[in-house]
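Presented as structure tokens, the chain that follows is alone, the form predicted on its own.
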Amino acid sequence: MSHLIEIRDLKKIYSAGEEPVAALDGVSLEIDNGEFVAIMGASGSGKSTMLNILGCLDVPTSGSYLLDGVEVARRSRKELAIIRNQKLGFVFQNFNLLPRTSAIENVELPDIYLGRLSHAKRRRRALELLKRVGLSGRGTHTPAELSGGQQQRVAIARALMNEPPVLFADEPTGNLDTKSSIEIMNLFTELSREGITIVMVTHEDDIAAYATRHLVMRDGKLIKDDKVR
């Protein structure tokens, strides 16, 4: 069986000044469909880095990166951007919703990208995806006249819009209070029981327990992978 996910001697080289900077430094692992992996580790371990590259945000400097069976480590930034647009969904600590669009358009954004759906049935999706979020009625309200928790719920929607079979979360509850967190992650938790594969970076302990996996990076090594449910 493949993988959805599986790299191989990952590594990322920044020259910083005379002397170069591993960010990753020989990493492999799989992730299969469906897991909820949480990526943890001190500021400059490798944590960041490592989810852009998976989300084809970065390339490596060397190593392999099979996304749903298919090479992306060498691909161009137009490539990469297709990939994107196809198979992946993002969800970041700062939502970044165009401030003056309302809810629904910006729930669209990624087909209109894409050109998938006609107009009816792309409205009719973002419509679906709003209530799949627990936003029913909230379509034509701006971010301005949303809670982030709310906000980062649109932001979800938006993220799931061309149906991705994974989702890349940055710091996801970093801006938002303990019970809007809680309900992300519960929201988090049922997309994952669906069967999309979430991968999130998170330094808080509390939010890494909703996931059933978890990486540990220190100095761009993956020094532990532990499956806790």
Given for the second form:
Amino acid sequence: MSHLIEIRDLKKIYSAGEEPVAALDGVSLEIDNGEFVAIMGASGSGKSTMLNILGCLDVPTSGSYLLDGVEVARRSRKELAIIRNQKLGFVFQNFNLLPRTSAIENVELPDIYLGRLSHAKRRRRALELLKRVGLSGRGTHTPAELSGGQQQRVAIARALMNEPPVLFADEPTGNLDTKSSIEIMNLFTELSREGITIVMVTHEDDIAAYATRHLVMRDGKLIKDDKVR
Amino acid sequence: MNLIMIFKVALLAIARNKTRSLLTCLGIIVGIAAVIAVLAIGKGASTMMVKEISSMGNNLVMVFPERRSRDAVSVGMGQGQTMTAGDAQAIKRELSHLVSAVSPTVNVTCQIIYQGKNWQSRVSGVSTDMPSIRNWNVGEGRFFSEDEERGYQRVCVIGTTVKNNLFGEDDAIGRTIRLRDMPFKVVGVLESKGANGWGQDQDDTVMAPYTTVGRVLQRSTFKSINMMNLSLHSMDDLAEAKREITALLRQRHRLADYQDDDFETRDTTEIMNTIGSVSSLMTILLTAVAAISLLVGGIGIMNIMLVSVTERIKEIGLRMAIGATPVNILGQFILEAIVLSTVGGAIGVAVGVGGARLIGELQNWPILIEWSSALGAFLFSSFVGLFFGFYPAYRASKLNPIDCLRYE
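Mind pulling up the form predicted together with its partner chain next to the form predicted on its own we just looked at?
Complete assembly follows, chain above in first position.
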């Protein structure tokens, strides 16, 4: 059976300075459907580079990356954009919602680019997603009118808009207080149980504890791969 | 993602930043408004002038004695002494199938005295045909008669300006005024015609028989005249009439084939052509000014769009992360620029039309708004948006999503 994500000998080398720096130095791994993976490591360990490449925001210098059985390591910017739009969802540390734009319009955004749904259906789906993340009745609020935890829920709803099989989260609780962090992590756990694959970067152990698998990186290499449950 | 969606995204982005959007448009608004207003005023003025010139007379043709220039020194039009009243009479007699009326014209500027008052004005020696040529009737009294013309009678009709200055409210008919110390009897007062296209007061004039003016005021031994005014039956015959007049005058002046004409014919179409070329020169200049102001406006748009791209770099990163392709981003920013400049153009047209009307109202100037030029300016402003929006949009589309998201 093929894996959802399969990378082989992935390298990312930055040659900005005098010495080329390998942010990723030959990483291979597989992630299966429904896994909740936490990528951990000190800053500079390469975990963010890893997430960027897995999230098709960046391309590796060498190596192969099969997403859903399709090679995506060498694709044009346009093709990568389409892959991100249809197969991947993103949740960022600083939420990245469009300012002065209502929650519901923020959630609708991925389908604006996909154009899969009619206007009415898109709105209905966005409302359903807001309800699912516990924000029914807040659709007309702009980000400035929402708390950090609420903003991150809007971001999660947005990430789910186009029904992607996999969700990438980059320090999703980094800007949140403990209570909101727990709520967000509980939401991730629910989504994971519903079968959505989650790949999350974090440096906090208690956040990583929600995941079912821990990857630890150091100096661009994968040094530990624990299946917790 | 279809065009309507890109359009919607662009509109939302503009609506979110109303003040900045308005400031961005301002250059275009001012540029377009200025052009529309100035064009409207300019066109109004030249149309007015053309109207004035057509009011100069019915199918008017003027014949001047040769404009003499010797060794590049022009003696001035109407200063030659080659044309006589006999020429005018010959034209009337022999070309009556083409020419309906002829008036030889002798112009003298002199002091006009009535009792204690005096006034300087132009005295035109004309024939009895003049009222029909100039389409200018007598308001009070009568025009002088053919008998008076033939008999060298000292009679005259005066314009309203002369009448007001010499007589005020009093009756002028039957009074005697003195032109160069010669007594002339006023038989009529001309209707008021107002100022002509050049601002000259047409009512500041005296008309007397050319015969009398030539003999008594010019004291000329030659029977030369300054010009003739003629009226054609129809302007369609203009070319033929000019040809026949030329042939007749050459014959009368006994010019050999190798000699140049010693006279010159002019008609109002020539004057109108001159005005037309002046006004088209003005249009070219205005268009250049318009182009420059739109260029400046366009640079303003480019400037703001570049700032906007930097300011919204996180938005660009986010949009790319959730699936906006480079073309989507390019389209969004170009459309924003086009919408801004087009809206600016529309507001500019409105402000320009309103401004021109207001100025016309306040200054009592004739205003002519050419909707084709308004439409042109409006469309051009959209093009400006496309042109100047492209570079910032292109820069935005080339951005790397990771760098954008990381940008602080």
